[in-house]
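Next comes just one chain, in structure tokens: the form predicted on its own.
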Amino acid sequence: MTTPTPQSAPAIRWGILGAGGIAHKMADAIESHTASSVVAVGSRTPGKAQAFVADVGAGRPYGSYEEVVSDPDVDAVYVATTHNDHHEPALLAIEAGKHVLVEKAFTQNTAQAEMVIEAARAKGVYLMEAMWSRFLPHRDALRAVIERGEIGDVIAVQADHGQHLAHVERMFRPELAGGALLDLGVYPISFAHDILGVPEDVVAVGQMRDTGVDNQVSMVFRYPGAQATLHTTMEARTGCTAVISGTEGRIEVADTFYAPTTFTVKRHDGTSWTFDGRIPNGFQYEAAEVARGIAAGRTESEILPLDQTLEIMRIMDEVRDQIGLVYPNERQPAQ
């Protein structure tokens, strides 16, 4: 199984909500790696989206959302904002006429997730969750060593993300729906999902910041017949790699394990191989994916539909349940 080559897909024209890190990886990613480019920036922060596109060389900059989202200009949104604020933009985007591209964890929980899916579908637009990991050469060739039945049946699934975060002051802050799970812990829940699909159920157990965010979950799921053992902390530098194992051999996924890498096949008979899927930055396949869709008619994606992103949500809420975690945002009011 070959991964078309983002450079392939049509050119389409993007604007992007927020201006941290990973907009400035999707710029690089869009105007390096693909035929498309970024036409509009905008952020709340003054200065902020001027800063920018000053540093990417691209787009034009707004102060305001509703700018970008409005500009004749731009065919695609890239919902890029803290995940408190994914659904907001998202549905304005949609209001507009945009097809949408938004972040993972996809929305803080998964009411918002229905109220976006359910405005994009009754728009007619293309709407697709930002897990890019999904997209990646190394997912697409892995699918294939489980299909082909090179390791038998799926028996277990482990994986683990963990990184030291303590000077990233986001994460600590529940109004902006911070901690490890939403951020992190929604890699190793995607990638069970992907291999398994929806557990019949769900353990977990968590530790609280002081602050009143998750610091650490693991979690167990099963399915008939099969495991995840799952991991995510934001106190430590884990391994943060992947392990399937099946009947007649196992799957080593290799650091990082969501992010362009290489993976192992070892068989029971004794013989392996490898392959190598690192690729610099990455998010120019998921670009691509939304800009395949777009130019076929599609409003959703066949690698990751609308139905799969509501599955990981409603998971990841229960998880949220059993530690315990809540935003200030969805709190009832006292009596």
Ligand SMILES: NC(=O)c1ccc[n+]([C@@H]2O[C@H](COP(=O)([O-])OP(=O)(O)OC[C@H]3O[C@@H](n4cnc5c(N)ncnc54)[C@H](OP(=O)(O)O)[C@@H]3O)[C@@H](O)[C@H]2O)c1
Second form
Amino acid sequence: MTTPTPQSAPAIRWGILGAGGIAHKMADAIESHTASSVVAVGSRTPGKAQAFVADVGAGRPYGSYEEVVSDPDVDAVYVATTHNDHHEPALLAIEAGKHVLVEKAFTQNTAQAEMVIEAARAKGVYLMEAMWSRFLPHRDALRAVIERGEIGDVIAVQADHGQHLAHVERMFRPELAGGALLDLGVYPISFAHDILGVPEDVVAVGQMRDTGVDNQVSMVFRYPGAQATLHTTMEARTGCTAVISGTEGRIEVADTFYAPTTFTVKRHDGTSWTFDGRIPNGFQYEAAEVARGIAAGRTESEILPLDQTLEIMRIMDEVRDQIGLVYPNERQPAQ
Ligand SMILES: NC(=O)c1ccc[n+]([C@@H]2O[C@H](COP(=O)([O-])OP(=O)(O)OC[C@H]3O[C@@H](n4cnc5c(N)ncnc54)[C@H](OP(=O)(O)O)[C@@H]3O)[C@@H](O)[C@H]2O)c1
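Moving on from the form predicted on its own, kindly provide the form predicted together with this ligand as a structure.
Once more the chain from above appears, this time first in line as the rest of the complex follows.
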């Protein structure tokens, strides 16, 4: 299957909630690499929406999220806030009848994810998790290699995602649902889930820091006849590669495995070939997926359906349970 170009997707008008780092990258992707446009940006930080609009060169600045979702020119809303605060802006947009794309990790926990998904289904609007990697050309090509049976039956998946981000405020603060797992670990988890589905068993070992969030997590997932070994840390930049090994060969995905990159298929018969999926930015592919879905009258992605997002959230809840990662708003009051 060949990934359609983002430019060929229908044009829609985006509103952005939260004017932070990733919102900038997404705005650039939409404006530079799709037929769509950014028409509104909301920030609760005074002056930030104005600065964002000046920087990106597009959109009307608003000082609240309510104003963005009330703007009749906005077709779809992109939620780009911290993990603790994905579900409320998403619910606000859904209530206003907007289609919604929510940054990863989709929510802080499964309960919040269920709430958002139920609301979208009841309202009949489009909803998708912004796990951008799933929509990139190299991931499309990689799935096709496995489907064609080029590496035989998949036996093992290895993936790691480590970044040196422990000093970044939203990463170390538990009230923002910081930590390595939700921010970085979600990538190897989603990768393994894409290839092998829901594991039968999950074993996780975590290393916590004094603020109460996870610095580092190693995970083993067991499937019938296969295993995934996954790792994440926010204290060091790791290799950020992935390997899928099968009975007839393997796929080595280069650094950075979850971003536009290359992979090499190495077969046991000695043959090998490389796919080059490097492209500028990359966020345009998930934006195009939303635009195509809305135009086709769908309410969720066929590549990343909401039930899969829920499965990933449940895996992360299980990992959190095993490593003792509880955010302050989830603590039971003392008896
Ligand atoms: N797909 C990717 O490659 C990628 C990369 C990085 C991050 N992300 C995801 O994108 C989301 C945002 O990450 P980011 O790096 O863009 O974050 P960020 O720049 O630190 O913050 C984004 C927005 O969240 C709100 N916020 C931040 N800190 C806050 C605080 N202390 N109290 C209250 N609100 C706060 C602010 O909203 P206002 O503007 O309204 O004040 C801010 O503009 C996360 O879900 C993250 O996992 C994805």
